[in-house]
There are 2 protein chains.
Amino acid sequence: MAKALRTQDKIIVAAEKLFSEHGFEQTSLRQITSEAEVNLASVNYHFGSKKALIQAVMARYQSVFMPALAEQLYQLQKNPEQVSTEDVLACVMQPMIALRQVRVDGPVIYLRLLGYAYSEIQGHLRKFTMTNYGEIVHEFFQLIQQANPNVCPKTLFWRLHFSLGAMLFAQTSSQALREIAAADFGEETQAEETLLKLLPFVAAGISAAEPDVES
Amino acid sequence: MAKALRTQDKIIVAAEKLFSEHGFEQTSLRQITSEAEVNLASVNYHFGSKKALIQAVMARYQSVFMPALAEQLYQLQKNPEQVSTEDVLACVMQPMIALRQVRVDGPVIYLRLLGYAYSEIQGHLRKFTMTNYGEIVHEFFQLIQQANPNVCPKTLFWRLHFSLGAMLFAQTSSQALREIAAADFGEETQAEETLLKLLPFVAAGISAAEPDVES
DNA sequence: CCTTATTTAAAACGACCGTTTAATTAAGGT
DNA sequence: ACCTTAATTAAACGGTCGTTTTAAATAAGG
């Protein structure tokens, strides 16, 4: 028989699913506890508050993703002369796939959670990420700079956030967009295919030549 | 003396400000009517519902932006042999600036509203836009296809939405990002400069060569 | 077996939401 | 002046939210 999940785990599993589908603020504790088939009060008993539950959900993915990303960046830094933008971006793929060990659909869940986290609680997640994994983010940025020595750091800063926006937007509205795409082009697009389509777009945008400015 | 605004206009002005700052669902009618210094019930009296108020706010900008965009696209279509992706994208700049006639900070307001509209009520705004201005959107898409004959339409569909995500994300979190950028790079970045930085990024991403796929 | 601590269950709390009602005031036409 | 229509006001309604409280069930230990 399948292993019986403890109440905390049932809550986490249900919360991840509903948060990723409808966002944090649009998901009520009653929806979560109903989906998990546990009592409403058990969320506050086990996690203290809804906010703490959100952080617990996010931390579970970050604690897997970020160390995996650090390892990929470390491997890339071994021969730092010949790194391309695509190489650096590709470093996020394996950590994404590693999220399957958290949950079979972990990659999709995590990306959607990220999207909602950024669009809803804006600064909170960034602060959380930077205080816990700021070093890894810094390394990533340094490698991107190294791969694009002819683009000034300030421009790269903005282009990385443009890329983040493209990814998060595509994921949070991926279901609606995939439906539209299916209606317009007949064939269906898988969620993973969306990520694969994103990489060349982002790589080209980051490495684009800077327009001449009269100064 | 300044012209006295009617109740409807006071509601619209307050709603635009609060919607663009906190999103649609996070802004209550009580906040709006308090900011506008009108009675709570007047929203439902003049607009019928909160949903109708949201549509009225969006329609006010779309009715200025979309015809202006149509005019720009029409001008571009006069010599359709030599259109570049940058040319097509540049068509959105003048209509953006035209939004100053709606409100001095109209361009920023509209972009933020767009961002929240897409991330919150997802399908609703798209349906509204397509039924009213579907022809203009279609022309825009056709010109993008024309400028990129070697990229398949499905890929272009996704890349346009990636671009939309990059733009909307940059705008909704532009204030926080500009503060971070100022702290990291010393100099400040203006909101308009953000849009200018976006264009080459998006243009390069849209026109990027498609990776080879084994089929 | 009884006592104690832990976990679950159900109900209620206070707050805020969008909306509606009913009463009052202002405005416009004849 | 009057009457009719429009606009504004204050109050309340039904509903959902996160959280807390209260009581019951369960588990553990001597």
Contents of the next structure:
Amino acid sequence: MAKALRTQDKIIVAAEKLFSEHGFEQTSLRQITSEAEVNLASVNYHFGSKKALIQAVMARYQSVFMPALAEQLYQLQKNPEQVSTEDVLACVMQPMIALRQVRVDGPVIYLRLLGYAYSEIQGHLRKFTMTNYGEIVHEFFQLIQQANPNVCPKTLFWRLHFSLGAMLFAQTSSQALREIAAADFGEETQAEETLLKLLPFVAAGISAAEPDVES
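What's the form predicted on its own like, now that we've got the form predicted together with the DNA?
Here you get just the chain by itself.
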């Protein structure tokens, strides 16, 4: 049993490394088995398919991130009449930091994987996420709607995904941005501060008035 667990962990760690560097589509099972130093039969035995392996890699992060997000949302709802867009978005901060439990650079790795999930249209991952954590996702969206009663759900859908794109860029490019800020403005910042700087900008975009569309 211990050997089996070690083999499974080796495969997940190798897959996570390669997926985060090259994406899901550009990473083959043979590359993963070579990195993990296991045979292809081991991958098929433990996971059954590449899709299942992708889900297992994401599950390592979501099993930490989603419960932490649920707790933050629960605390926020204790004063529902005072909820703002920035308050709801801020609920993501602590869960992101909690991803360091998975690995030191967990927040960056998770967002890279999430970025590939969207850019490569990994629909099975959305189904996997909604099956396991759909209630938390819906709760987050409902709080965003509550904070923006004058913005229609369809518009909020687009704006939230635009915001996700901004978050992916800010986090995955955090080191480069901080180096530029230090060189050009003499500002020394920590990695966590990047998202804190982003929150007011994203919140303002989500909560902006609906555009007037001429008929």
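Take the two forms, find the largest set of C-alpha atoms that superpose within 1.5 Å, and that set is the rigid core. Residue numbers count along the first chain shown, from 1. What you see is a predicted model; the values in this text were computed from it and never measured.
- We note a C-alpha movement of 4.7 Å at Y45 between the two forms, with the rigid core held in register.
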